[in-house]
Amino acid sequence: MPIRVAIVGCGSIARRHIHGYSLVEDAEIVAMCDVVEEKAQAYAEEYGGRAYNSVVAMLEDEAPDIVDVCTREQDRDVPVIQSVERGFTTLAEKPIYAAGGQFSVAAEDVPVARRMVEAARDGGGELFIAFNYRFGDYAQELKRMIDAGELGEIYYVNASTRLACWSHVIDLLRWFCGDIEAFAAAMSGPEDRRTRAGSLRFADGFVGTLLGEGIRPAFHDMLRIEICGAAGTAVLRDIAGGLEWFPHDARQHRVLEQAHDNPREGFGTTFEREVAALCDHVRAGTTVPLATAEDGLRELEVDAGFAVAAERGEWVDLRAEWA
């Protein structure tokens, strides 16, 4: 039986999506989803299944084994409450709500994607966020030596992104490093791109700093993340560019990078593996490394968190922020 998929959102990142389903031998794309129906017809009119503009009325015809939820940030919480509601798997872009768009997260937003995520617990449909990060080759070589104890215990951290990867980068440091559970920040610049910097501590003690920025030009680095262990440092670059190991018992480091001079030219690459790790999970129920609803809400907090801490001039404390 082929995997039904129903697409909602026919802007550009519905393409990568789109993508990496056509890829899945036995993924079928059975709708295209659009407010604006001429948007939802000539997606489907490019890579089939049939056209909506109603989400409720495409579920209930169609019934898909996968709704992928690819709106604007503003758009996300009607469509994924309406489909996890009912009890359908849903993936949704990232970050899981802002009302301001991705740069200008806010407290409000908490509540909105609070309630997405007790739609999906209170209806039984899973719920997805597409933090594709996650399946970069040299995130998920970092995320096994962690695993494995090869840096040791965490002493700190160091991150800094451009603001285009911002919710991207705070859920690999908890993917990595475990939840954020305080930090005191400070903003700068204009409101609609504003410069963050923050310090943290993370739920097991250590302590890391977090910067996010608008200025440099995108063809250099787009993030960096440094975890230094006891047993050695840790240096992730660019969203798929190359990982750096620096143990403390040797001068020597080892390098791992792409035999090309274009650190992104594996990006797509990571929606690709995505979709396959969903439609495997779909599947077979296999456990893959898709962040949770819960996930896609504790990273909102620390964004939200950060114009909070900003404002007060003061740490907060997230759980007691969010309670």
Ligand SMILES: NC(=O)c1ccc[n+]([C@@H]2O[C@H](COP(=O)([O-])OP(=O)(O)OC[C@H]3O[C@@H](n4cnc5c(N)ncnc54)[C@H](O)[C@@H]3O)[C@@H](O)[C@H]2O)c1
Contents of the next structure:
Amino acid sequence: MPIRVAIVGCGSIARRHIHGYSLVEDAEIVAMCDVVEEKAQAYAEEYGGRAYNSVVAMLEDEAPDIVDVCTREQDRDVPVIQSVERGFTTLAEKPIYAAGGQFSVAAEDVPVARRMVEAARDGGGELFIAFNYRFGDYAQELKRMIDAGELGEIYYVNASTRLACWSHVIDLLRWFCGDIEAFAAAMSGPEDRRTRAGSLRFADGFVGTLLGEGIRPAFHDMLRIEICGAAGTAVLRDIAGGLEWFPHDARQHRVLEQAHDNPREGFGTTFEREVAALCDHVRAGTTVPLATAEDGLRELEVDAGFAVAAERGEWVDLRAEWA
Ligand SMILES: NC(=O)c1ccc[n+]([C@@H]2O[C@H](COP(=O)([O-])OP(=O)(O)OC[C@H]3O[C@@H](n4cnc5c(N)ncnc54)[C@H](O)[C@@H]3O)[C@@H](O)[C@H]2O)c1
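The structure above corresponds to the form predicted alone; please give the structure of the form predicted together with the named molecule next.
Once more the chain from above appears, this time first in line as the rest of the complex follows.
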């Protein structure tokens, strides 16, 4: 039996998802849905499936195994809720929801995201969030090193990223180091892409810093995550840029790097691996390392907490803030 996939939102990122499914032997795209009918028709002609301009009609007609929601963050809540409340397994792009756009996540977005997570729980449709950076070679190697205890006890984290990767980096920090419990933050710069800097306290007690900016050109490294443990310091550069390991007991350091010098290469692979993992999940129930609906909500709570902390000029305890 093929895995029947429906795409919602026939825009640019949908192409990456569709390409990923095309590489999964038993996946079949059965529906293309967009509120703009011509877009759905154009995608159906190019990639196959029937065209729809209504998510509900599409779900009723096709009953897909996977509903892949590639709408923008402002337009994510309605199609996701329509899908999960009817019990459909759903993948949604990131961040889970942001009415003002992904660079301006606000406190008001949190209750909407919570409704999405509750709809999934109540309706029985599983919801995953497309934090595909988890599927990068070096992100996976760093996660393996941390889980295997190769870094030892974590002492601190130091991360910086372009805003385009902001929610991915918050997700990666949570994935690598556990929940972020509290932080102080400040913001400056242009209104539509504010530079933000925060001091973090993780649930395990260690501290970190996180800076997001939209100033530098996109052709240099997009992100840098440095994690210092008792045994050494690991530095992840970009999603395909490399991983460096600086052991504390030796002067030599180890570099894991691909043979090419283009840090963007490998980005597409993360989408392919993500949708392949989702198909594995549908077939066999495996989930690792897909980001769950709760991961999506927690990531948004951290992002929204930045705005709250910066406005108040004081430390924000995330559990108390979003209780
Ligand atoms: N995971 C990643 O690395 C990554 C990279 C780039 C973009 N993204 C995310 O992908 C999302 C989509 O970005 P994009 O550039 O593809 O957007 P886009 O505007 O190109 O496409 C969105 C499409 O959704 C359609 N749409 C809106 N509401 C709808 C609804 N209710 N039902 C059906 N269709 C609807 C629009 O008509 C449009 O065609 C963004 O939230 C962005 O953050 C993720």
